[in-house]
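Given as structure tokens, the chain that follows is alone and in the form predicted on its own.
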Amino acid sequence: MSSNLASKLRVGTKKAHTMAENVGFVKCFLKGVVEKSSYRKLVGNFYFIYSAMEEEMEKHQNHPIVSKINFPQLNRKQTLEEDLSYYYGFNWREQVKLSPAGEAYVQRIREISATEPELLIAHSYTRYLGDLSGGQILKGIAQTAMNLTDGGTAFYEFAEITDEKEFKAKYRQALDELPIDEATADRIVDEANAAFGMNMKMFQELEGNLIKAIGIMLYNTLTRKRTRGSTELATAE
């Protein structure tokens, strides 16, 4: 028996995906456009979020239908407690807090898990397949963009994971493999677009943080070519 689960969640999010890519956030972090001030508050709420869903996965390692998508080679926990780190020094914990919208993707999960553990499913499809797909782009970009030479990009290695490529058909045969139906189905295919919805306001609040470090960026850049002019100007006189 199949359920066709992984067709149903990459076509019935299809929308939703694009939505999310053509926020601002994102698509300035695409084109190489990334401040380490927004970054890092992204990595603080990823930290949060992957942690609830690990540890809520974790919980129902029995469950007749979570526990067949339950990989730990995939958590994300403990890469991102690196890059807080890198990012914030050894004190991360006393200084990362999670934004308005992280905190209400955080108590989503926390809901689901204590009244129907199955839609799980919908943030980890979500959250990791997206990770495994674009995840060493990203890391590139990142990588380029704020100029990092010696760490702050753990989020996106996959130590225990060899052939990426391999695991994303693993992991789609086992949706597809899940004991459910239809009904159940539909129902992981909606959370999964509620997730996208979640992701996107989290990005839509670091717009606003974006958009005034690059105006601090370019009047600081402006501020030191008249600065530079005028004295130019004043040596030539």
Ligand code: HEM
Given for the second form:
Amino acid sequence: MSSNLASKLRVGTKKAHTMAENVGFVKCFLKGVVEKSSYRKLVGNFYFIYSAMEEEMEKHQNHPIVSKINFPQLNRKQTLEEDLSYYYGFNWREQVKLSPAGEAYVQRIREISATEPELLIAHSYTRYLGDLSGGQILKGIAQTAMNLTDGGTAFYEFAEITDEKEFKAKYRQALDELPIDEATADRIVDEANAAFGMNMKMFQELEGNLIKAIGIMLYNTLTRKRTRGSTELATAE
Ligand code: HEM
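Could you output the structure for the form predicted in complex with this ligand, given that the previous block was the form predicted on its own?
Starting with the chain above, the whole complex follows.
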């Protein structure tokens, strides 16, 4: 018997997906407006979120429902560690902090793991299927926008997955074959919508940061030009 959870999730989160794509920070990212100080904060939040998600999924490795969606080849914790070491240096652990929205996200993951672990599936779906879908495009954008030539994009690389499309089909089939009733499927869709909301809150937090950073960059460019103009006029630059 199929729960049709894969298409329930796709249809049930369509609106949330459109809303997430339209958050300023995400729109800017897609247009190649990304700067390192905002981006690395997001990577820092992701580190705590994926660590919590992967730890809690592991705790339920014998759970009749959660175990069916535990694919260790998706795990991102290690790739996020690599990226954080790239952006912050060797002592990144002393510098990286959770933002308030990131904190609420982590707390929610811990809470459902203790009370309704089957809802962890919603969190796995929202993040990993999204990563597998847009990952390659976002990786290219990040590399170009931040001039990355020697690292910083490990998060987008799934070393153990050779065909992402094929893997997504396998994941969706596993969702459909979960031994769940209609009410549980509905609760998982509700939680996936909540997970989209938590992602949006994190992006919104970064919006202010990005605007401030762009403002500073613009100010520096303008003032540098003016200073240069005044001292190098004689060389007719
Ligand atoms: C940067 C803006 C985004 C773009 C351009 C984008 C693009 C896409 C595309 C093209 C697909 C379809 C892939 C397919 O049919 O196989 C997809 C699927 C998906 N995306 Fe996004 N996405 C974005 C943001 C997000 C965000 C912020 C999240 C969640 C945090 C997310 C979660 C998902 C999920 C869960 C799927 C799988 C849908 C399904 O087939 O059930 N996406 N995305």
